[in-house]
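Shown next as structure tokens: one chain only, the form predicted on its own.
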Amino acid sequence: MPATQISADISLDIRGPVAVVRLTRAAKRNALNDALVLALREVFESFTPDVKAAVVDGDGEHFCAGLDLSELGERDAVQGMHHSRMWHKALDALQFGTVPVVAALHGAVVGGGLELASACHIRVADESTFYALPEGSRGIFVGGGGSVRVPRLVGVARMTDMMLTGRVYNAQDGERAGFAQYLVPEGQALAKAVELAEKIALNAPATNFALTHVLPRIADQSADHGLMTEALMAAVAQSAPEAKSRVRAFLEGRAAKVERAATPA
């Protein structure tokens, strides 16, 4: 099926299970402007059923820039805050929606471009790509969630360096903070974030909704908390149907059995 053109600034690609959605303002670096965050969480709010898991990725040279500065208007702290908590709820949309979502990042993750990166569960960045908080530098704050995700994926003393001094990661220095859990060849990071999505869209669906919905909330609580939030996920997801029957397959030799990864060449 060819990608549809959801909006001026969205396609949506079906690719079997997995959704496939792409920034398309490359002539802007793919900056964010209200319309797309919008276009956005409906997206993530229309999957049908039959979508397993989603990729998010930019069309052009850039993953997404950041905030589309053209289209920051005059507002009063009222209208600034509800202008944020517009942009946090189509963020959790995607954190908190009905799928796993991959980004495929290159080029740049900058200001509301990493606060977008953020919001997914895992990131697959190629050597291109780099990482900045800019705001800083003009006056403004974070305001699509990034305050709360990015010192989540890199700590907050990270995270105050960047919007202090202007810092910039590179592809490498970024994954080993944390910014990516991979890091592939240049133009290779939309292939891997699929292949990873596939892959994510054969697990139970218990599974994936323990970890991109219970897992994070586990690790606001008290440990105490954490712990009888996990014992109660724990046998939601043993007590599915779907769970029983992988362990069944697993016991009578009719799984895949973890092998040692191989050593990079």
Ligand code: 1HE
Second form
Amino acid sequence: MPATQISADISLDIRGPVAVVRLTRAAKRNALNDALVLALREVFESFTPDVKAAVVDGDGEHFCAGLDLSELGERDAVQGMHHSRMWHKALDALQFGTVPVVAALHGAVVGGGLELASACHIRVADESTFYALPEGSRGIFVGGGGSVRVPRLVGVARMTDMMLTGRVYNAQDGERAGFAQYLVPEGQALAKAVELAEKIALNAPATNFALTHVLPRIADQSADHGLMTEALMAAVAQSAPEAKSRVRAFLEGRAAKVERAATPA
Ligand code: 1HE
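Now show me the form predicted together with the ligand; what you just gave was the form predicted on its own.
The next block holds the full complex; its first chain is the one shown before.
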């Protein structure tokens, strides 16, 4: 089925169990205006149960140039807080929605674009990708969840350095730092992201729920509370019929073994 343009600047392409959500505002480097942020929230809240995983990518040469600076305007402090909370709700809809989300990154992943990428569960970057938080040089602060999510990927020290000094990470350094989990040749991020999403779509639903909703909560809990939450989730997951049949399949020699990882060329 061809992609459907669901708002002015966002399209949705349902490829079997995988939904490909694309920012289609290449003329403005996929800068996120309010309408686009609201549309993102809407699309992630609208998946039917047959969608099992999603991919986010961006049209044109860049994944996303962040907040649409032309809309910054004359907001006062309270309006600014509501604006930030609107971003939080949209990116929470993505992070804590019904399906795991893989970001396919290329070109600029900057400011709110990095906040969007860091709300996804896995990031695949191609060699053209670069990461920055230009908020520092624009006299503003992150407002789309970046202060919560970016340090969880790369640490407080790296984020502080990026914002204080305008440091830009290229694709290789970015992958080493933890911005992305996969680094692929230029132009291949979307294909790799879809391949991963197709694999994820085959997981037991309880496993995907545990990884997207429960694991991040455990990471925020004390060790004692985390272990208790883990025990509860483990019990729920293993009691599902799907877990029983998958384990039986392995014991009866009908399921794949874990293969040794390929050695790098
Ligand atoms: C924009 C935006 C934008 C491009 N808001 N219009 N983000 C930034 O500070 C990053 C600003 N953007 C850039 O640094 C560059 O545009 C890029 C490195 C991303 C791409 O460069 P390039 O040479 O490919 O494109 P360009 O010529 O700079 O931009 C093309 C058009 O997009 C141009 O408009 P035109 O009408 O003159 O064609 C740009 O003005 C427009 N454009 N980026 C508005 N961001 C929840 S809080 C989050 C806070 C933030 O994200 S702050 C960081 C904002």
